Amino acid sequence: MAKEFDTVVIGAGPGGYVCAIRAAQLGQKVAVVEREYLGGVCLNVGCIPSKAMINAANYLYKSQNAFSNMGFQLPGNIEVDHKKLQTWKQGVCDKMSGGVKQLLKGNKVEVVMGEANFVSKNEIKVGSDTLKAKNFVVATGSRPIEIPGFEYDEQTVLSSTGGLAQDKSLKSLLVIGGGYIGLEIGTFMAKLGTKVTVIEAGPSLLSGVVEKDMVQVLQRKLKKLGVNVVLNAKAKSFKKAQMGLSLSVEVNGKEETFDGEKILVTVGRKPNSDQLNLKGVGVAIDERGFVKTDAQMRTNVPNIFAIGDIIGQPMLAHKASHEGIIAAEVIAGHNRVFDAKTIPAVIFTDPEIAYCGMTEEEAKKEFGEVLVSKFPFGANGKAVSMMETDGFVKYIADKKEHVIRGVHICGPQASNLISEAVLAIEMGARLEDVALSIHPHPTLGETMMEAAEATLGHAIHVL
């Protein structure tokens, strides 16, 4: 016999365990199915994970460059073990991924293992089981790009996922794609003594996303950790060779050889919206594969709902979040729309980087005349005792009416300082808002600060 549920959720990352919970908060009888594991790509094999090594990277750097400094004598070399780094790791993951567990039982949502496929608009089949419900959540995420001549094996051609699980020390890496997943695996690579190549088909770094002053900052310090950036250089095929591999490039026009242990593929991911036999039941897809769907998370099939990588850019965790609760409380039957005024975007490189609004190049075109200055953490107290001061802090904002219209911050933590720029900005905050509110001493924080009165012309920490 089918199983009958008010919302069955399909997918449990972070798009649809959320919705899943919030729909169960509701009142609803909700399922999630999952084929894989609870979280998703995003806290097994992507997010946090690739954040766990990161900051195991940048531990072990700092003491191999920061610690002699302040007067600390590490005994000899210090040696990593792979493989314990690996089970470290491994379970800061299922950690949270039991979380997941726990507080979908604790909300008494029901879970099924297993690969979910459209029978009609208001029935799936989970293997051998039948599942009803008045409406489904598509939550299935995305996947990466494979490119011809370099299909994963995770042996010798490693996708985001292979490149998170080396359980032993790489001599050299070849990372294909100089966009926010290849730059931050590839950083900590480099951090754990890996000799590290980046092949970027553009002419910059993390192309079309992020402001060149920042990508400027940040290829300085790859340089400083010995990665080597190519840009304008395309992978064309690789073969076995003496050092491992011999990887051809077309750069600028020419042909060179880059010799790596192991290959890493990162140029992009695409959503798994050919999965499901979504088409079959009638949802619609656009050219790009991305399922179509209104400012109620709902598709062109008024049931069945769509949320997360699977419906377009930004392909983020929190952005998937987002959506998720918007259609539990639609289904619900709540007034909600999807109306961020921004969402923000961080990458985890050295330093990081985080944005949110329009660039400055956005900004002119829409209001003309605009107001932009950056604050460098070079003048900021508690980024001096931290030894991080490559960066700056940068605001944009109209000229006529000083509304913050983007904040693109370069430099230590900020991931945890765009969060005031996002709330400001859907305020709808004036740089006089931010440059009057006291900012506690001495702290990163007070970059925003000093960032907004620099903006306004009187900043007092740096001429």
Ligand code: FAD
Contents of the next structure:
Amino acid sequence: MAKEFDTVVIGAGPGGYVCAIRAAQLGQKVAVVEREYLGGVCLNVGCIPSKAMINAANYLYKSQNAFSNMGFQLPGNIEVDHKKLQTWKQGVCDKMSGGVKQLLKGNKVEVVMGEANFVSKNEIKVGSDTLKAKNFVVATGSRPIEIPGFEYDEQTVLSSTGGLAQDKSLKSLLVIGGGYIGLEIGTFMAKLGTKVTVIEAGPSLLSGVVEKDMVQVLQRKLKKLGVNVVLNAKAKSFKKAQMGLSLSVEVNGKEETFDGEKILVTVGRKPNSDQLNLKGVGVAIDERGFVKTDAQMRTNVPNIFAIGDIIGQPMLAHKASHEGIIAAEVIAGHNRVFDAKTIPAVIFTDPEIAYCGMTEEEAKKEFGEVLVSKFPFGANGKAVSMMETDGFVKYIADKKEHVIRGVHICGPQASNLISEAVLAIEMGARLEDVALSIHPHPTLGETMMEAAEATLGHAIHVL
Ligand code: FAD
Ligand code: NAI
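Based on the form predicted on its own presented above, generate the structure block for the form predicted together with the ligand.
Entire complex below, previous chain first.
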């Protein structure tokens, strides 16, 4: 006997579980199908474990680098128990994933564990069970891209999942790919005492993703952490060597070798659109494997919706959740479309990088003349007392109206500060709106106000 639902969501990541809860809140009979873990990549092998490791490594780094300046004497070197660190990290993930289980239960969403496959546009198989529904939402996420010759065995060649699960100290790590994941994992590994080398194919780290002036600040700190960054470099092959592995790399056309204990490959992710017979039921997929949708998250098959990493860039958890809410509301008959003005992005490096809206170049193209200015964290009392003075807040506004078009932050708590900028852009705020809003003292948030003042030409705390 087939089980029948109003809506079945496939995949319980931040796209899928949020969609299922919202659909249930709107009175739908909902099931969510998940083959591996509630909370998806994000809660189990992505955002949450990586941020847990970053936070842990930051405590260690600060105790080693800030304590003595503040007059705290440590009795000796701090030893890291990597097994215990992993157990703690897993506890954080389990807590979050367990919370999702409770939320789904509390909202009366039926959870079906197993791999879903479409039989028809109204029917899926999960093992021997058949689930029928009026509407389906595909939220099956993405997986790491593999490069030929560097297949993941999670022993020698690690994906992000293996990189986050090391329960012994690594002497050295070769990271292929200087994007989001390579830099986040590379940074916390370096703080835990690993000698890290980043091999990046492009001419810059985070190439084409963030403004150059932010990359410069990041690169200076990476150098301080002992991270070796090799640009214009393509990994070719590797072999076992006396001290671990020897990686052969083409750097600016010349062959060089780099030694390391393990290799972490972080060269992007690809959508999981090839594993559940989407093509068989007529869902259109582009040449890179992304499912095509309209602004209501509907595919070309009217009762099948898709959200999250599977529909394309940016592959970010908050984008997936936002799309999940839209899909649920559209299915429930609401008039919703994806109309966000900006999707913020954060890279949890040291310092953190966060941005939303336009780059300077994009704003110039659209508005001709623009106002651009920065306020440095070095002039902010809170940042100085935290000993985290690298970086700045930068605003980009059009010259005529002073409307804020882009905000780029590189510095402490950039990940939290950016939300004010997102609200400003969504509200169509002008520089004056932020500059005239009283920000509490002493906080990092004051940099947002002072950067707006600086862009208007009258910041108090910079000359
Ligand atoms: P996923 O989270 O990938 O969930 C999809 C789910 O579908 C999975 O649980 C999978 O098991 C399940 N599934 C797949 N196929 C089937 C099937 N046929 N049947 C049943 N179930 C199926 N983003 C951020 O915004 N901030 C961060 O700090 C951040 N850090 C990250 C760190 C790392 C190391 C990684 C790898 C990613 C990170 N991301 C981050 C990206 C973020 O994890 C993804 O954008 C997000 O998880 C996408 O959500 P989703 O719901 O589309 O898919
Ligand atoms: P990425 O796209 O961020 O970076 C991949 C990098 O690898 C690029 O700089 C690229 O030039 C380089 N590269 C590609 N092929 C290469 C090769 N053969 N040799 C050397 N370098 C090569 O991909 P990444 O880091 O795997 O992350 C995937 C996605 O996951 C991100 O794009 C992001 O959407 C998401 N993510 C988000 C995080 C956050 O929000 N903080 C954290 C981690 C991941």
